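Given as structure tokens, the chain that follows is alone and in the form predicted on its own.
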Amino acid sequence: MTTLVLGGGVSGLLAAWHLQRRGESVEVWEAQDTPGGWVQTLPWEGGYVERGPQGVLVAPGSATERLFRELGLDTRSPGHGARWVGKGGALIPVPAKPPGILTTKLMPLSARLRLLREPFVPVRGPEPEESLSAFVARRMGRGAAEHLLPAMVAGILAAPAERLSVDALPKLRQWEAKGSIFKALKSEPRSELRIPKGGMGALTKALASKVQVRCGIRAERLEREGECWRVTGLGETRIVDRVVLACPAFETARLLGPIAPLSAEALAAMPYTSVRLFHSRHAPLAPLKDGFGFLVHPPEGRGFLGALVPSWMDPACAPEGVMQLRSFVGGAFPTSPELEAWEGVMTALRQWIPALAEASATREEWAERAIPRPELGHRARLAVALGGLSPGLDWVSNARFGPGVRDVVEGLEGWA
């Protein structure tokens, strides 16, 4: 069996390394000059910056886990260190543990109080498909919805729960299945966020190393022959007998058109979408420097959605002494004009951090629809798009088994 992967992010590497540990004959195409896509590593004065993700949730047992022991790549986790959510003008601590949401001023004590029924709650069917917001209505109470969920959500997604389907969140069905979602984390392994060392590009370059990849090819034209394919791209031709499209929905439309229209009308459907980031370096900042960050709760925030400290999670990211922060703009939410440039982004962090000194280097990211959003209606347009593929051709991604690495590790290795 011979397959090409086109894609060579982390959905296409994983992809390409399980079959390949299958016995299958398997290369890659990779249109950038260089493979992992938005899980990269890149340098940055002294330390680093992600491109993508800061780490990624690993629990003992778990496919994470099995996943960087195979591959021989060390890592770290910084521990749980405090988190805060901005809202009503402040930064308030996020309960380390489920329990602490009991006495949390997050929400008012009603809500809080509702939170003690959920392990009684009925477990519903999956369908119809549900909102986010309606899930968590349902299962913790209306005010966990309007109050804990909002800037979680954009925490992750960049856009607001009330727009996304519950299967933008796997693990919260899958929770829900073995009868309630507290009991559920009660139950399982505790994940702990972990970090390879060299940061997370480490992981796409560990997965690079074990597969045939070529860069600067971008698939062009995609055709069927015989019981064969056939791929062109950048003057190169293959025939193969499968073809695995690991790119984003609305590449992987471009090449299903002309064979596969109705998995192409579907894929073009699925929204993304694009965030603006700040990576700043500053003196540091008790207790922040010792803690992960904090979301904004929308639309308090007006399109700044928070901030992360990577010399916390992982102190190589950054000279010794400095603190390290990243900075969310914009996604799915209204935006002030101002918060496209630095200067409007140090005025968001000094309203919730006032202490904060002026940046002695910042550096700014666009990424263009990094971010799945698996708005209502996401289940049928996906079992659209699979179901209208022919033999021999499959899609996967993080729009198709979850946005976070350890979605599309777990996805791929029940795929495989």
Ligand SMILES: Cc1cc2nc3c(=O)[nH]c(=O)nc-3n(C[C@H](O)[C@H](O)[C@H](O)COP(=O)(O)OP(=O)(O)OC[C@H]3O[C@@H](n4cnc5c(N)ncnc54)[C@H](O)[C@@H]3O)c2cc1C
The other form holds:
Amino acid sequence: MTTLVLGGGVSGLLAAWHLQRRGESVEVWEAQDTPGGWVQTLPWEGGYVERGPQGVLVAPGSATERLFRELGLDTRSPGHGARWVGKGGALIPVPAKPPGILTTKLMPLSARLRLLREPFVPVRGPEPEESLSAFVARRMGRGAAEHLLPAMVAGILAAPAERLSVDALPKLRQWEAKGSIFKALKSEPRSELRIPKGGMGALTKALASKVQVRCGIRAERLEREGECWRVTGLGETRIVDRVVLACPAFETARLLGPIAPLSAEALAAMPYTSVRLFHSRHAPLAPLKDGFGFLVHPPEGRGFLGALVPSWMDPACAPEGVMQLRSFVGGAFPTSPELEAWEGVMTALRQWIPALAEASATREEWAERAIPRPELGHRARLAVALGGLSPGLDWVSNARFGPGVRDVVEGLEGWA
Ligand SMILES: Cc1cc2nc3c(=O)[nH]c(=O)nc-3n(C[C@H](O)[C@H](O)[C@H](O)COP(=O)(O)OP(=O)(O)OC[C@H]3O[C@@H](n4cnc5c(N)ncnc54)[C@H](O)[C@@H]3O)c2cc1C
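Now that we've seen the form predicted on its own, could you pull up the form predicted in complex with the named molecule?
Time for the whole complex; same chain goes first.
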């Protein structure tokens, strides 16, 4: 069996790695000059910035733990740093342990008490598909959906929870299926954030070193050739038994258009969110410098979604004695125009951290159509997209398995 994987992000590299370990002959085509997709670490004066994820959640015995072990990757965990939500004009600490939820100022008392009833809420069948906010309101109460959920979801998917399908965070339904979210979380081994030495790019570099990757080849055309598939891109042609499309849904739709129109239509209807990222370096400021970062309750952010502290996660990303921040702006939220430039972002940061020193260096990235936005109806679109594929064609992506690297690693382990 010969397979060509189109797309050398973490999904495509993992698909190729799993197939190769089964003894199949696999090649990966990646449109960009380097493999990794969003999981790449870029050098920045005496340190680095991440293109996408800062780290990955790893639990004992999980697919991510197996992957790091099998790749022989050296990882470290920064431990559990404080995190905050910007709400009501101030940064409010997020409780580190479940009992803290009863005293937190993040929600009114009635909402906190309602949370205690979550283990007793009956499990609901999967149909009809709910929105993310409806799911959380049903299980945890309207207060949690209004006061807690919006910032968390903005921090992961950069979009409003009420527009998203519950399938946008696939873990939620898996936990509910076990009887209760709280009970499932209590019974599962605790995950910790882990970062490979040298940054997240070490993960995709290690994978790319184990499989055959051809960079700078964007697949342009996909056609049937008898029982096989003919793929063309940049003067190259391959005739293979199987093609695994590991590109974003919109690109997969373009390639499938002529041969699988129903799948292509469903994939083209899956929206993606763009986000503006600002990296900045400052004099360290307690307690922020020793924490994970903060997310802003979206109605108060006017498009400023929050800021992480990469120098806490991995001190090697910044020169010694420097605090590095990474601010997120825009996404699917209405955004005030000042936030398009660093000065506006600095003003937004100071609104939450008044003592923050001026930046000694800044860097901006525009992450275009970077994050899948599984809106209500995603489940049906996914079923049509996958159901319309002929034998010998498949699609793997975070838009299929879930937004984070952990979802992709678990999803592809199951897929393989
Ligand atoms: C800003 C940001 C922050 C994030 N933070 C986190 C985080 O903290 N934790 C976490 O777990 N996850 C995070 N993620 C999500 C994580 O990065 C993604 O889930 C993951 O990288 C998706 O990988 P993928 O391979 O599915 O897609 P991609 O990374 O998009 O890879 C697809 C690849 O296909 C290539 N391609 C496209 N068209 C073609 C073609 N025609 N031919 C050949 N190749 C093609 C592209 O160049 C690309 O390399 C973040 C993402 C972003 C954007």
